[in-house]
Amino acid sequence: MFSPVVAKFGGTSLAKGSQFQKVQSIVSLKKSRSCIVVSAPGKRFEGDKKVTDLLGEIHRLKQSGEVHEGLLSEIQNRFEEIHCHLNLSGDFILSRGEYLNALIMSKSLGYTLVDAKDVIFFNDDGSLDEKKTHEAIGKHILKEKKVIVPGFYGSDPRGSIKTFARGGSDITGALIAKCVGAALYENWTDVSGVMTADPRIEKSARTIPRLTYKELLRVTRQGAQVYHPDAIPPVESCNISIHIKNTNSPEEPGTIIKGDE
């Protein structure tokens, strides 16, 4: 029987037309991995912004009513040098950074999009609503089916678009992960797993290869940033590993999270 593997690729892996290269081999290496949740592009470069917080910017200008015309060339930019250098056809419209992304690796891979919207459903109050969301998930997510998912927003009971917490697209494929069955839930990422410390930091940093889900829910809630907390529960309840793995470095082992042994 076969048996997918959900690999989430955060913004960091997808800042730049190199990255997505790398994510293409990465892709390319494993066959079971048949769905695959994309972030929108993150920092290039210290100093550089993430294409969510420029369109958040954008935002707030608007909302006060100021001329955004150069953060809006900005974020154009960003995604012109994505297209170019993956030698892609056709014109986008700007939009949303998950779904752009989402957009071009689908070209790219020749993977079907599925937009979050139509898989991803919110209550009123803001809660997940799971049973729909499960519906969804089965009705457009087949086990054999390659697909790329935008992460980090899905829609409410109206069809407007509704987003997750920052981070949200580790919660996105936790999601689709436990709604499929998927044999394991890949999490790229910038860093060789869980670090004992933040490498930037502290050049002795370790990885740990082997944490349980509590372990991990510690280590999330002590202000690492490398897994949402919230996207522990979803593969926990249904005892699907996660592997956290550098997108520079695919090579190593990095850290495998399941549960107590």
Given for the second form:
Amino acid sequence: MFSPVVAKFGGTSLAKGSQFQKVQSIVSLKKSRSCIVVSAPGKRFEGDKKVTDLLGEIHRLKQSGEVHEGLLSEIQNRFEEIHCHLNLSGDFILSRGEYLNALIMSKSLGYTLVDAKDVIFFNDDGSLDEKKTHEAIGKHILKEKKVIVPGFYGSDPRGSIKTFARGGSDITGALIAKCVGAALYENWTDVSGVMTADPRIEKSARTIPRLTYKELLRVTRQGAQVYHPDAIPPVESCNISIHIKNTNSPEEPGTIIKGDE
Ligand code: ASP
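Switch from the form predicted alone, shown above, to the form predicted together with ligand ASP and output its structure.
Below is the entire complex, every chain and molecule, led by the chain shown above.
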């Protein structure tokens, strides 16, 4: 059976139009990259704001009754009124960065958009409904040749949007990789893999070429932001390798993560 490559692109990889073009050329280079998971637009430069943080701010301001100025705010207020009236959760707003990025990417790549609300399911206690998720991914994703799925969110038992923890698009990608029996889980970011130190601070930092799942868990728990620790178990349980790669330097080898030899 054909095993797809699941490729997840993080926020900095999709922070602006020119980054989208880099992602498009990466995706088109390998035919097997048939399942793409995207984050919301992240920081374009040091000190910039992530779209998810802006959406969180809008929701907080709206709840505290503060008025927005300007035309953009007016449009936003219209949607906010509808959203509040329907009593939808703040998670709905928070998740729209991923949704819109996936919508744009699906149009520009010609891939089918599969909304995460239809394939990722949570229980009432916030844990993942594994059975329902597995079945839905089989039903909606496996039958498509090329799909885009927004990361970071899914549905609760009443059908309302619920998000993972921040940085949770990695988890979406890992769950999809597991459920489709991926050949590989690629995780595209803005550094060339797991580094020996923070490359923004330590100029001599170098890429670690190989790690085990356990070693990756240790470095992410120690604060390395490159990959979400909760995104390790789904792929580890099926022995799917993770390949951490740099969208801005796709020729660099990155870091491969697999089990003990
Ligand atoms: N956009 C979300 C965040 O900023 C999720 C993600 O990027 O994985 O946390």
